[in-house]
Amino acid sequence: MFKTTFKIAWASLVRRRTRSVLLILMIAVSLWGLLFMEGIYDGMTEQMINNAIRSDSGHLSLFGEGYRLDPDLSKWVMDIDALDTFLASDTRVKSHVMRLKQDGLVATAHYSRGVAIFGVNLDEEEKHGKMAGYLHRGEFSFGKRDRGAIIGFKLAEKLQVRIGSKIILSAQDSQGEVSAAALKVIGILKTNNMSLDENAVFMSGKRMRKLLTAKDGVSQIAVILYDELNIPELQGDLKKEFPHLDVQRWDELYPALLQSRIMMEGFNLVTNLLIFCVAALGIFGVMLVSVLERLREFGIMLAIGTRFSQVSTIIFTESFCLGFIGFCLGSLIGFVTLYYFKINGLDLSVFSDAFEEFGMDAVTYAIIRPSYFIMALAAVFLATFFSVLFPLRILKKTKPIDAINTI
């Protein structure tokens, strides 16, 4: 029976060939445009929060009880060796990283600042985060004996600063006093974290111990885990290991981070509202064109003894028909153009300097997610759900004898 239901719609369609081609084409379109921008906007969020990982906080960070509030160097984490044994025993953990940060002053020639001077170990922070890749200019690297400075490249704006240029930095050592040291400008960093490209400036950790006569304990240990779904678990392993340590995950850390990207699933969910809206109407046009072109077809039907059911069953196929077929292109389509645009990414670069001031990479890699496809697939479905129930209701109040009669 549904044989034969699927081959009166099928060649109802084809009957119609060119007002099918059209609706199906804008289904197919307005399904693309919604991939394309779920998968970019996504792309853009996840960048923010991925190079806030990498180049920060990591998934988890920990923190001496109280330091978040008064960043004091008393309130370092001092039992590194446990927790450096108990993190690399961890299967869940991918890597961590050991930091040193106190605030100082920069000061060059003509401009001094207020800054976050960090201590790392480059090697480490490569294995970590990558970091290397964030390097704007110059090398990533201390230069000899130490004595060189990396800084985010805003900061080298406001210093007016280039690769080679002397700074000084200063700051509060252990003993409460002003100590201060000379360092050359070996690169330049653009993380597109702006709390980093703004105020940071990285040292020698070895060397920063010495500025600060501090030679235990660090202020910051950054994880990375593999499965993101095990955060929680392992937040709270590390809390009942070390009670007396502040554990704070990425999104406590950056709040507007996690915002960004609850709006994008706000976005998200109000673009397949518009496609189901587009999808509805487009098949509501056109079913309640056909079904009012054919009252004459249908009452003969009804007449010899075929049942509403089965005459409503072949309505619902066109038009599922209709949507399955503007859904498969549309998400052909749109499939093809995320992957492009995941591997070589979108060139916004002539925005550039929009992007930077909220933190943005002016080149986006896409995002592929299953759940975009299935949405997009209910969304569509219910639209030509929905958009035959009219015409069916005004299919089912004419009677069949007027339905032949009328010309």
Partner chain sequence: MKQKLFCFFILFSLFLFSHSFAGPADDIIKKVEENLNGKTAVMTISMDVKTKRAKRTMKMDSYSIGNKKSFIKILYPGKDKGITFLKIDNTMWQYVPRIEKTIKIPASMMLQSWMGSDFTNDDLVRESSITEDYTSNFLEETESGYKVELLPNEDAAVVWGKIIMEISKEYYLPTTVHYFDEDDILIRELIYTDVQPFGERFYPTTWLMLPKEKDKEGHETIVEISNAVFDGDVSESYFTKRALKRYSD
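Here, rigid core means the biggest group of C-alpha atoms that superpose within 1.5 Å across both forms. Numbering follows the first chain given and starts at 1. If you're wondering where the values come from, they're calculated on a predicted model, not measured in any experiment. Compared with the form predicted in complex with its partner chain:
After superposition on the rigid core, the Cα atom of Arg307 is displaced by 2 Å or more between these two forms.
Taking the rigid core as fixed, one finds a CA shift for Thr317 of 2 Å or more between these two forms. Comparing the forms between these two forms on their rigid core, the Cα displacement of Leu25 stays under 2 Å.
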Second form
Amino acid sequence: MFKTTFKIAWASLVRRRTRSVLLILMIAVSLWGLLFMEGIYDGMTEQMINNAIRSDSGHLSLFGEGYRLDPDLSKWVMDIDALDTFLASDTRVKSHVMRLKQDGLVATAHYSRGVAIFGVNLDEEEKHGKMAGYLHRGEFSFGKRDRGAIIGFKLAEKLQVRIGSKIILSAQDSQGEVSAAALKVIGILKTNNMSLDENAVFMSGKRMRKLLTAKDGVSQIAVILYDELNIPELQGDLKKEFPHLDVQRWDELYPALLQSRIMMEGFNLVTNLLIFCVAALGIFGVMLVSVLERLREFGIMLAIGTRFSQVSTIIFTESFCLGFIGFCLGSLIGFVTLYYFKINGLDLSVFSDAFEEFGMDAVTYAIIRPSYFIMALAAVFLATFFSVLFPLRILKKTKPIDAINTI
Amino acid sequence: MFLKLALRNIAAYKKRTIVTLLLTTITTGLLVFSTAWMDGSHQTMIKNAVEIYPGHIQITGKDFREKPSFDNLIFEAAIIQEKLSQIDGINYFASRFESFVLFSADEKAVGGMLTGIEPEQEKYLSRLASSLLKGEYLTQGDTNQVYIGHEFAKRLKIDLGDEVAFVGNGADYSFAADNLTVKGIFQTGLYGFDAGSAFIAKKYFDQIMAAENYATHFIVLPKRTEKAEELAVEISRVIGPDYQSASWNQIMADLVKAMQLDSLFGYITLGVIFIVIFFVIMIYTLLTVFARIHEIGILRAIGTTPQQILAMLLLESSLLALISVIIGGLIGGYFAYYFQLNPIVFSGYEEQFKQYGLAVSAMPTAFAPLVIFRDMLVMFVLSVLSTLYPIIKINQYRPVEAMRHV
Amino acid sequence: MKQKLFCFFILFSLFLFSHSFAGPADDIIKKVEENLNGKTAVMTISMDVKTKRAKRTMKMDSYSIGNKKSFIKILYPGKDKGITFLKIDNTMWQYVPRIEKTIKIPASMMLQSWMGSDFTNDDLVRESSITEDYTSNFLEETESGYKVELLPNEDAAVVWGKIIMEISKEYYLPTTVHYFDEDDILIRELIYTDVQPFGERFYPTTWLMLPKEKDKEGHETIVEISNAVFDGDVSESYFTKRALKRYSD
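Could you give the coordinates for the form predicted in complex with its partner chain, as opposed to the form predicted alone above?
To see the whole picture, the full complex is given below, headed by that same chain.
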């Protein structure tokens, strides 16, 4: 039975070939555009978020109580061992790193600037957030005797220093005195996390400890999880386990990023709706005309005893066929396009030099999520369904005899 | 002759006319509105950023923007004042003196901006006065009373009526220090600004900082803000080469770029939507043109040339496009105009926006007739273009084929 | 502390080497440094700061022990009179009578110019010692003096890339000092003149600092020293935070 219905539907689609092809093309193209946009935009936001997570906040960051308001050495996290054990044994945690941070001053013979000095362990940072990937120039190393520094590229521009230049760092140590150290610039980083690119000087954690005469304690512990979904839960657990610590999620530390993610989601939804409304209008037109054209035909069918439900099944099948073929084609081109940009990236910097300024990567790598396709399928389904309803109503209202008599 | 025929056909094929009209009208309206929305939200964001503190036009000493040191001040504030008051396009202006000083409530010192402002004029130039959280805004005659950012007060652990001392360099590099009393606390929503700025009346500031007749900036509010750029040039000419006059798009080049970036994405999105619309219109034209295939076959059979048919069909679609673009433009324009006067407010997000340092939640659209006209033109061309394929295609049928077409 | 010990260690090893390699420059520099920094010093300093647009004079009393502790009190102009500074090791406090407050100067302010002069807070505060931070190379000897090149040790926290110092044979005091950046570009020049006897010691009483960077064209700072007493007794009472207020007026 269904086979016959399908055959009839198919035949009528083939008969109006140009029209069907155009409609399928339209669905495919709109789908392709949508997928492309979603994948690229999501890729862009996720990249920004990812940069912040990798280079600074992790999924969760732990600070001493009151440290963020008053970043003083006395407010550092002290009971590292307990934390270390807890995090190392927690199966949700992928990796964690400890960082020292102190505001200080960097000086050359020409310039001096306030900076944030970070004491890190490069091997751990590489394991944790693949930090070496951010290297812009030079080497990812603090040199043989930990006398090197890695600095943000904007800071390097402002200080007019190159690889090999000497910089003098000074900062307040644990005794409240100013101590200073001379370091050589070994690497220049471009994290696209603006606050780091403009203000950060990374130096060896060990050496920074000596500089600050801070035997123990750290200013920040950044934690990366296997699964983002576990963040709130682990945050709760950590708060319970270490009530005197300040446990922050990345989105609490970088609210602007969360905001752009939310806005992007909203934006995607609106564009989705918009495009499918227009597409539905297209499908509607085609189905309406094809029903009206065949009023006589359907009239005859109904007159010879075909049930209305059978006729409507034919019409639905036609519509779904168009939609489904369009969907498959669109998904296919969309997937291929996204996959290409996922591997090779899309360089949008030709359009604007603003990317660099704005903590965005010039090259965006697309994201492919199954949800895009599921959403699109649902949208195509709904569009094809609703666009047939009105033509069917017209058909129902028409008496078979009138239908046969109209030309 | 063609026009008559085309009009008659438009009237005769009601369904096609209505659907095409509706579709083109809606999409034109949509385009006009979304452009207005996009431009509007960008303009609002820039306007906010500009108006919270930086101002539409800043006048500084020649090298001050590159090297903000006391060697590059405006040393003849009175002369600038005199010259500015003679320029026509200026609505309000006032001087500021910004200086980086150490604030201290206990022994620990915190660096921050202490700025001398002219409170009465400043009201119109920035949102300082309207961002009052508690206490009072400054007045011209205030002495050692300070108007301080909410987060800054929190960092210093002070509140209304409390004392805070500051130490800094006067304009002549002498020491400047005083005890200030908190008169008012403000919150603009820009975290960095609220966490590091304090203001006192410039008259008093000048005495303490030895800054009589000096200023770091003059801030100008043009009568017509959209003419800021021209006005800045005009001011430059009047005040001479020892000073620099920059409009907001130079001062906030970063933000302008960010908005350009956002527009780029906006246009990509619109581009995708247009492609879809293009197809839909093409499909509709195809449907209607093929519905008339018999008629066209007959026309051809009685000797009408394909060119004539092409001209007739094109005229029809152009007329339809014209009508719907005008209606759509009017509708979209109306909405753009309406939502400019009654901005869309993200009421649910208001708290979130504030918390995240975004100082606005109301986004008016931008009603700009020229832009609307541009969009209408784009839509017209697009919709006429999209009818080309079906029209050309139908012309390829031979008359007999066309007449027999089912 | 550890870091300092480490520095000494390096210094010590350098010292051992220097005997066999470098010329007599180390000895010269050591002598110069001894001549410039007494065990203690009390002096009145007058400072003229000239910029493109203005000239300003300040006078102050200075008390110091070695280069670790110093106390400065401003005498002139009247507006700033009574402002006191205390520096112990690397930390600096300031007392301002007008607000009756002692403020610790944060590290970020340290490299700012000191009272608008071409000296930075850091010049005054940092206990950098030439013999500790630099390796000296003897360049040339003339009739009246020596020319010595000072290259910063790898660990020394000094911004300069190179210093060239000319030293008078007569007093073993510097006459001119040129400061270069890492690219050998001259940043500033310091000229010592008017050597006068103070007790058993000779001391340059006029210091002229000329910044050579382009945007500082026309700037100069002249320091004049009078009433100097070296190696006398200086009361430890100057070097406490209480002294800031106590000796303010």
